[in-house]
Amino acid sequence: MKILITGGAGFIGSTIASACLDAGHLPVVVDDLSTGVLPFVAGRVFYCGDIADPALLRRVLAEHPDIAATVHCAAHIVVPESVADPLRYYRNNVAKTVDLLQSLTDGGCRRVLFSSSASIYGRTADFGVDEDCPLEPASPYARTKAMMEQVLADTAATGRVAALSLRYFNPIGADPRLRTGLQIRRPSHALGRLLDAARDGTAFTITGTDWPTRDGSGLRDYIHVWDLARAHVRALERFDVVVPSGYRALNVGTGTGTTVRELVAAFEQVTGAGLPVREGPPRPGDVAGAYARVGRAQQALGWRAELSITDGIRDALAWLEVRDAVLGAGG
């Protein structure tokens, strides 16, 4: 199977690529290189361009007719970024992929998996989501991914795609075989922060300790990138059984939440070193957070994740030691 994956130079994306190829199928990747990195793509079939050019998709499409559906991994994803640049988010996750979709309708190329958010899920008492939960994000961020869900949905109740969103919470960790991992130097989010700090022996910031969580800090479902990409291809590999026609999303998680006060005690586990922390305010954007309930998606994928915290983050150390020689020095 022929599988087009926009942003597929970037972390989930070529991580899904690679799983897409241990499982016999062939990734198409379409990645404007702003955050994605060439070496993801070496020797795959790579177009370099925007994914709202109708000129590139149409070359793309006419030059593998075979393709059997588009993972749409493209996207800025940066919540404090989006707070402050909202119509810079509106601009890439939204117009941007209703352009796409566009040239994909266009072209006869009708299943559509697309790389959706927890970050759209109102609080819960238990902090527990499911697909039925109230719709209630908190950042320009996450209302892109809500609105291209409806916009999904919308089109695929015309007839002319049929579309899965995949909502998905913290992933962490790299490719096991190391061949992709976290490519920015200075990520936002826990882990990356974590990672940074035990290297450049700098206290570690918790940014937040007042929620409503059982130790005040925000709490998040951390799902190994490994595990994501192979829900991933599972849903490539049933989409005629799970979304015959119309629109679907399903939970892709571990079903379990953890404190960022609990991510830097295993941290410390595996590393074996105490690292200092200190206490910040939240950040713009920021949530108390969620974890998944995954029953469906267990149910309709045949799937379930199989990686903890800990695998993880030692994927991402090993990741890290391997980095700069995968990249290059300017990577």
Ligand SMILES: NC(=O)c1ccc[n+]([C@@H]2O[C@H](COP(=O)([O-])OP(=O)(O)OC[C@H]3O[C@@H](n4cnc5c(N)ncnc54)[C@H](O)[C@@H]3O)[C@@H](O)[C@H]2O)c1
Given for the second form:
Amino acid sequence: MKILITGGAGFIGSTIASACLDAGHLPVVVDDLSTGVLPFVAGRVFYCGDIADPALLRRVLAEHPDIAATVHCAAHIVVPESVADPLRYYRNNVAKTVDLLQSLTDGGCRRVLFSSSASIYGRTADFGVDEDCPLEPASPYARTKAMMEQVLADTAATGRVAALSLRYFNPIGADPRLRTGLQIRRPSHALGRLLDAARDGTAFTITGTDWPTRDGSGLRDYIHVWDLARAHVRALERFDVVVPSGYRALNVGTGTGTTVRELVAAFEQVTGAGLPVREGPPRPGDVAGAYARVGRAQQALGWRAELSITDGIRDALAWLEVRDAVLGAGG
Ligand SMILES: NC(=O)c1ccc[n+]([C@@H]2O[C@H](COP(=O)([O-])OP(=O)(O)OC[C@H]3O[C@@H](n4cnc5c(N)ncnc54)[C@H](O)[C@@H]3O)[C@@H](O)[C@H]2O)c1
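If the structure you just shared is the form predicted alone, then what does the corresponding form predicted in complex with this ligand look like?
Every component of the complex follows; first up is the chain already shown.
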């Protein structure tokens, strides 16, 4: 199968492209390299440009009329940034995705798999969420994802697309073969900041210690990015069974919640070294968090997460060892 991957030069899109290649499918990447990097598309079919450029999309679809489905990963993704500059986020994640959908429907490309996010869910008593839980996105970033799900559902209702939103929980780790990993040098999520603190010899700050979780720190469902990528391959291979028409959303997580304090303990276990920890207030847009109820994804996709948090931490550390060489000195 040939698969169009928007944002395929970024962290998750490039890992999905690798998983597609390993499964015998051919990724065609469109990315404007705003946060993505060229080394992640080296040797791959790649078009540099904006998802909202209709001429570019026409060219891609003309040169690859056999594209079977689109995996739409391209987006801006930093929650505090979206609080500070919401218009930039609504423009890129919503308006430009509408333009992309127009190009895809004009080109007769009707299967769409959308990178959605667990951040659209509201809080539940035990932090577990299934796909029917109410959506209460708490930041402009999360609202862009919830809005796009609505746009996809409305468009799918016309029959012009069949759309599947995969609601990612918290991806960690790297491609186990280390072809790609997190390209951002100062990631804002907890594992990224743990890696920074360990490398710089500074304290790790737990941002938010008064959440109503078992130890007061935020709770997340950390899923290895390779498991996440494998879920996409399954979804693509089963697309017409999972979404014969219309619209569907599935949680992609491990089914287990881990607090930030527990993540710190797992990190210390993997590295074998203690890490000084400070406590601070939550950042703008932060939420207590959630873990995925994953029964539907398991049933629909015949998939389950197989890698552990320890695997994710280990692969993230291994990626750091090779990252600068892969990205090049200027990366
Ligand atoms: N990383 C996470 O924790 C997480 C969690 C849930 C959902 N997601 C979703 O997964 C997707 C991928 O995230 P990621 O972590 O790989 O981020 P990333 O920044 O590494 O990747 C996004 C890619 O999209 C590209 N892009 C952005 N706007 C574009 C545009 N207008 N035209 C063309 N390319 C454009 C960027 O250059 C980048 O390569 C996003 O949609 C994000 O919302 C990520």
